[in-house]
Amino acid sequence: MTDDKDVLRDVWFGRIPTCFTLYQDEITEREAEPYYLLLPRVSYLTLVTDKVKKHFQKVMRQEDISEIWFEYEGTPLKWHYPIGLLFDLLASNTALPWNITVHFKSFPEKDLLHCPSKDTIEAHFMSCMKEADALKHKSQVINEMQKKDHKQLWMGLQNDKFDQFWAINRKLMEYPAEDNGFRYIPFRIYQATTERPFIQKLFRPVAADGQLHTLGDLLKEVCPSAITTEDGVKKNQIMIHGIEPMLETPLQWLSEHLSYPDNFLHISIIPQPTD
């Protein structure tokens, strides 16, 4: 892995200023003040909102509280999507802070998975990591790790410890020198304008002739509508971690540096703002 440590740090420490407000129909014993938080882009909503939960529960009666869930402008927020992805997909062209509404009842069963505990988040996270390594190394790296290494990856994410996480994660970013890259690139492409959850296909980082595939090559093959233009004007923004990487960027480099902790590149395709 090329050592662009600063990029890894910038990605890890990316934050989104957020204002949490209690839904107006929730029953409270006194007025609920909004709660402000800097959300880590690489984490999950249900992992970093204990303080939000406590803050609002203080003004509510026990019997009015069931499972917490979050919503932005009418869209329930999937806790199993990383926070940065949710923001890029739904709110990247809005003014900050990001305004999220907090609910304690009427859980939207059709839209969201239940998240009864931190163990649920850990199971989801580890399952994504294992899937990513199956694509990159036929699962060899993750399977050779000990249980304590898996735990260290999880605790690094949960406790926001960059060095603790990357001490283990760097092994998942290595590959034999003669291969020029991973077997396949773990990626998911999300489109703001479609009901389809995401696009995920097998795609190699290196072409048959040895040329490195780029982000543009990937989109051309699996989601050509993302890069179409109208009268020479591009219709979409392609976002990873709140930035628009150049389409000429090698996919292997992106996978090593802009993947989320689950080892996937989460790519958002959003309509170009008109103003």
Second form
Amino acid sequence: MTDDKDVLRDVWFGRIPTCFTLYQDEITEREAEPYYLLLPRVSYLTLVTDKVKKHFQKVMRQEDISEIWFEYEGTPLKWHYPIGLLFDLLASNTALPWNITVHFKSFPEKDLLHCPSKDTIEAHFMSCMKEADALKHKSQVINEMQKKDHKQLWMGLQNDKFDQFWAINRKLMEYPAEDNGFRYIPFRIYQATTERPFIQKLFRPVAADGQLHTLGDLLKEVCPSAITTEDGVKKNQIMIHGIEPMLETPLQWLSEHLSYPDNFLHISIIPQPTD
Amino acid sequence: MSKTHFQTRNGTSVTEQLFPQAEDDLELFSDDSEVVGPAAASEVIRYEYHVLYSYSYGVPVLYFRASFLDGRPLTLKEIWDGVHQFYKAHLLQEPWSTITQQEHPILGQPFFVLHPCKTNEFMTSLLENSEKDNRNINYITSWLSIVGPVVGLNLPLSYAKAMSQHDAKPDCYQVSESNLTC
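Instead of the form predicted on its own shown above, give the structure for the form predicted in complex with its partner chain, please.
Every chain and every other molecule in the complex is listed next, the one we just looked at coming first.
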């Protein structure tokens, strides 16, 4: 019988085969070959694409290079969203590899946050972790940690070190014995077709009668349109880390095992493929 | 709630509007027709301020951005240059006011955000003191008058005057006990 802990490893080591191609209007001194890379689902684009940047900058002049940004089928990719979320939301039902276009000009100021350095990614990551703990533990657990523990979480993510990361992160997954779970579940629900970037609300993992709330309960409450059926036919896929968990899965379990390193459950609602 | 105002580079304010909205529903208003033609040496900057409520922290959060009329956005440094000297010195001392660029949770566009984590601390003491003095205050007005000027948003005195005439008790905003630190 698979241990629950194996799920944590499977989530952490998930990869997406990606092909990076330079945008055709970029000015190059020679032909730019596409660059192939396995992207970690749980990380962030600007954290893992140094090699991509170097590869394309080799064929460009310094003056034609400004801040790198990525795009998929015309949609600028938000580096501050985890890679796995971007893929599930935008490309999960298309053939692999994931084809991403690389840009060095005309940064889309209205769509993307700037990412001047790794420190920006770290600040964003830690800010998400803090918000998650504010919801789970009123910030008590994360505030009790020392600065070096926070650093260890970040370094674990940056260097793809599962054990280093979870040595600290496990503390953020604990809860008082008398409760049956966290105070509120950190989650965000994304749907490419809506105006709003995501849905995030306060939602408890345990009902007043002590019953554990399920994924289905969450959706019914905050995004009922996601699970309605059209004449009994399933309209949407509810996807986390490339899989569709059963709607009966307890939300508390999902939060402990299928959260991203930032401790949020990033859930994608995508149209059911018609094949 | 959102507010847009236009300001010339040398600091003269041109128009101000404040539109209260339901928490979830935000619209952007700008009234180009009221903009006075700028002097040749200065440029007109359009500032937008949004007050949103963070369910996670239980406090209001100030989102803002600025752009020139041609649409070019101001960098944080350029906005910072427009902040009054007094607040600059103050901000550098008080680490509670970290400003970062973040995605607006409803519009999905980049805004600058004043970090909410110390809000609870200073609002708690403010509310306690006003209770002691038996003064009526509006949480949002008081909060905005503290954090606003730090990012170039100056609240007209009329807001405070309106409150003192009103018989309203401090609003529905509950200050929770959790001590939130950065």
